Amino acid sequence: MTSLVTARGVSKHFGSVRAVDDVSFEIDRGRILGLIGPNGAGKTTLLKALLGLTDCEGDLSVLGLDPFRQRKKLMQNICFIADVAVLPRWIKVRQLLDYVEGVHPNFSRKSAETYLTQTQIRPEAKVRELSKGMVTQLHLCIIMAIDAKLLVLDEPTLGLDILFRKEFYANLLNDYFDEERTILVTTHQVEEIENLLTDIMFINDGKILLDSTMDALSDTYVEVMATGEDAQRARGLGPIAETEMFGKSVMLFEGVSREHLEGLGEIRIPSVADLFVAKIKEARK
């Protein structure tokens, strides 16, 4: 695979605060990566570095470019949706399309207008007249009409109801994503996107705790729900986390083969949310 993003020893400090702390990773072309972390973990700072909005220490390459020093060229092939609407509230939808058509060389107005016909958004409506969900739809219609290699989504469905959220991700997969494009998404609604992801990355206190393909997770992590002596035997194998559920012990193991756990209880693949909580707690011990 060809790496779209390469980071080697990337750090960003704000005084004594290490917002991003010596991280290294790669993002390959044609992948959907979930960047997951608690508030203050360093997600926003890392995204700003990738988008060329802040400089950093170490080596960072996006599409073969230095994002901070070559940002103008880089942004021709990157699209970004933030967690808050940034579209001017006074502008009409038609005028917004006029503007994007005039400033972005890779924008297809015809595609944007086609996407808009699938919504209830009127071309003569002003942004301030649209609901939050419709503003997000409008933003997505514009983004999908731009031929970009990297799409960065920072909490794109924050505050939207479940119907809008489902529709948002369905449109993203069906109308935008292909093997030549890469999507990087951050969200706290992990359960909603884990089936969409090809890769996952956990970040906490500026450090990468996990960097894996989704396929590899089932080979590395396993949960066992056990009781009594079986729970004691399972506990002896060194789980990285343990919780109680319905009177049973649920233990999460890393790097322990299923053969060692057979017969001790119900074996299952942990959810991304459960794995995230376990890795964060482990890091904070």
Contents of the next structure:
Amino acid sequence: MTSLVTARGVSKHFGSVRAVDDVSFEIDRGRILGLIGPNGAGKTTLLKALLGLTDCEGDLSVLGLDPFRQRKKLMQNICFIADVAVLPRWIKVRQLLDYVEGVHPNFSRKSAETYLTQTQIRPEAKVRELSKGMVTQLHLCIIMAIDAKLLVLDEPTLGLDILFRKEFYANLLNDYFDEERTILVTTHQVEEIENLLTDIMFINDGKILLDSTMDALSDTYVEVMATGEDAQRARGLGPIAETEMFGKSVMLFEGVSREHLEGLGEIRIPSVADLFVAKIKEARK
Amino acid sequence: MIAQLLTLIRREFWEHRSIWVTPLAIGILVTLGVMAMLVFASGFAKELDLAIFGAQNLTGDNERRIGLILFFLGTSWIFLIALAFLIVFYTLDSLYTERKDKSILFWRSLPVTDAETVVSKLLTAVFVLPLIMCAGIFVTHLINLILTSIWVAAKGGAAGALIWGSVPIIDTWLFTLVVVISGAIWMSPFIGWFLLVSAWTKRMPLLVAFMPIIVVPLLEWIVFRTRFFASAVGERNDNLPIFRGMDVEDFFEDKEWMHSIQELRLLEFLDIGKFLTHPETWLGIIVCGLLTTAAIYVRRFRDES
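Form predicted in complex with its partner chain structure, per the form predicted alone context:
Every component of the complex follows; first up is the chain already shown.
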């Protein structure tokens, strides 16, 4: 079995609001999955269900465990960064390492200290004395020193400047990720991570709009920039979205082969951001 | 399991520095007070020729012993009043701040269950805080005895015989330890209640915790003209069932024992068996357990988003 996460008909209600609405998906080992959705789409609720922080309906299995009922065992093999501001502000870096070492059987203090020496963070510094970027660095150093099978990142770089954001993902990819590890990441800055992803999932109003590998994405979705009659002919092939750019029509096609589109204009692979916007608009029609 | 629990309790020391700063601060204040008293008393050198506890003209060893015990118990009370405040503020803060600063998401990202976290805070409040305060009391006693000895010796008195010879250190310390720990267990339903409020309230935990303790007896009196809640809750503090046939207040008013007892032994006034077999002791522990369980469930099931 290579599936790390299996969800079958998973739902979560808050009163009459369906935050997650009957979703089914699988996440395989050794993948980097981007979970993309607008605010209030149900991303965080879904992650919380995966992490056992909230109960849900349906069948949900993470590492073969029921996340809500076997949370302690699950947390030995899962790490998560909820957002940048969750490390306690009063704690010293050294105390944080002492604590994680004391409660986590898969934590290597030596690794964490090695990662920390590559930063400006002093062991005696308190979290409140660190900049937002340094707090995220610190959190990442701890996470990377835990031998976990699944890493869940919920908007991990929110509010950080571009230098820290780039460094964050570079560290993650170079020092952490391998075939045995799986990363699930949500972010608004999808253009920054789309090159890292192996898989992508769009979520809106609690439902999954798209669940695909990045390779399959470039086979399924094609963008054509066309003008005049070519544009008219392209429109006849049923694009799922159309925008105007520099006097040209940019049309996005789903499941239309390249042969049909060649000759109608410049063909390119759509960016995840463009695809996301098209899918959300399509869903709201 | 034990190692993890010790880590969780260590964490409480890092977060709540008042756990060790409070006894330290009171110890320093008491010591400064004693030093001031020694200097002040030495002004009456004729009446008290070697300053208070070394005074050779106190009428006898028994009186000196009683004087020292009263000094011990008197300084201990300052610590114990501080301990009560410390426990209230610690427990109310313990599950509230982590939600307020959102660090709960970090704590819950590690393999520690909600039950383990809440129980570590309960154990800290019922046992660790009182033990730390007792340690503060004992160290303060020792330092003050040493200071007084030096003072008496400097004045030419036999400090060994006058001070150390008449001090029932172990007796007083064991008495203090037993009363403090049994007192914390006796008051544990309140600790459980404070933990529940701390896990549950969205704001003003102090107000939310004390409001029912004040309002419920008032309502009960207005509606039913009864005082069950007030006597069960409001007066619990006065009824610690560990003292052997005596009331703490009467203890100091009734001077008979001063003359009738040659060698006062505080431990003789304690009846641990009575405490352990008293139904209200166990009722309190059960109530504390139920309230703590409720706090665990609130922490586990509450969705902070």
